[in-house]
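This document opens with one chain alone, in structure tokens, the form predicted on its own.
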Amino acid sequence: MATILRDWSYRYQWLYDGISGFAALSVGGETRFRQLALQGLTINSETKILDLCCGSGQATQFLVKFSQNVTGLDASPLSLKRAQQNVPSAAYVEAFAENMPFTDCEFDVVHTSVALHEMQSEQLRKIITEVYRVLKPGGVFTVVDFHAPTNPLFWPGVSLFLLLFETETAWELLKTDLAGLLAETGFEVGEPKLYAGGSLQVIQGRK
């Protein structure tokens, strides 16, 4: 059950990127995590990069310098026009991660950064279909999102932050094989890369 915090996060820009970046530290800092899915793929400008539920545009800004086809999707109104004025060289999309607009096989990467946790389970299931329907042949889903920390001393930290900042959905994620959920709907995946103690999983699916 989240407090009050959730919803000021949302409302105010400048503590989302302040909350972000603190959690960032875990892994080295800002670049480096947003570093982190990308690494082993090949992208080069004209990779056509799918920016799943991009939020205000943060992994949108970090995207934009590997590829110039680079498209934003969220449902929020208010993100997608922060994220117009972060990162106006991408373009953008208002819908639901459950139904894109999109054609079949029309990206070759789709990426989506501490947002999955935020979909029921049936929600979460329907998303991982959407994705593997507008990859091309070969292409990758990333994914980077909370994982159950497997360093004990990690957990407390997790939980107040669950407590503060997320709703039950994260929770159910923590309790979630996604690895297993993109190995049922067809995708070719490794295992998950852990860090920050076990609290933040990292994953490649490949159609």
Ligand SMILES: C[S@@+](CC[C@H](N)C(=O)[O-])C[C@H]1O[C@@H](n2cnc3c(N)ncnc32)[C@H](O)[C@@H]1O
Given for the second form:
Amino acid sequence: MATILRDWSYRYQWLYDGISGFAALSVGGETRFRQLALQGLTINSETKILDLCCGSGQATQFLVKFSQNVTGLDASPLSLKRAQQNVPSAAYVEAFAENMPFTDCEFDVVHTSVALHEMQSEQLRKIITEVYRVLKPGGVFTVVDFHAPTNPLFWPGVSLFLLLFETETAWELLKTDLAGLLAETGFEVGEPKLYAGGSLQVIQGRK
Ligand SMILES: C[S@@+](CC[C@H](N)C(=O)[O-])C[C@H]1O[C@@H](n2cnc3c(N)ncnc32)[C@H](O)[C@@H]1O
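Would you mind giving the form predicted together with the ligand, to go alongside the form predicted on its own above?
And the full complex, kicking off with our chain again.
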């Protein structure tokens, strides 16, 4: 599945940012979208935050407004090079999310934005376990990602988006109880908050 548009969106950052900015209109725009998962958290300049699968720094640029202690991790050297240029005040690490080069209990917050839908199911479980490991006790894992729309009017738009830009792992995520997976790993987690006709979920899990 997916089309050439997926490759282009990763090759040309302006295309990725344009599409994500357009999609973010469904929740009131990019600024609101990027902060949805942080609602209710106490973050200060010392809060140690990991932006997991940070891409070119699309969420990182908002995280550095709250904390001076932000690290972005991604597996793509090209994305990290762009992130370094776009948001130089963060630190960056090239690694796989399922095997992070961090010690146990290092971060107060791990944030991941529209990335978990790219993972195979076993990989997703490993990543959640890794996030649990690197979070301090009481630390929070914040996730924003796709969810199966609860409003039928959103299905055509979401389906078209997934067909054009995503692979089968995104369709799998729609059928996955992500909050349940966090709970199985040991996180204290409530019901996901849904936005954009239910097509977007926000989860906060506390270690
Ligand atoms: C759709 S982008 C999301 C980028 C950004 N977080 C955002 O909010 O726009 C997904 C990112 O996940 C990264 N990624 C995919 N699989 C990964 C893995 N196993 N470990 C680390 N990064 C991964 C990709 O390189 C890509 O930059």
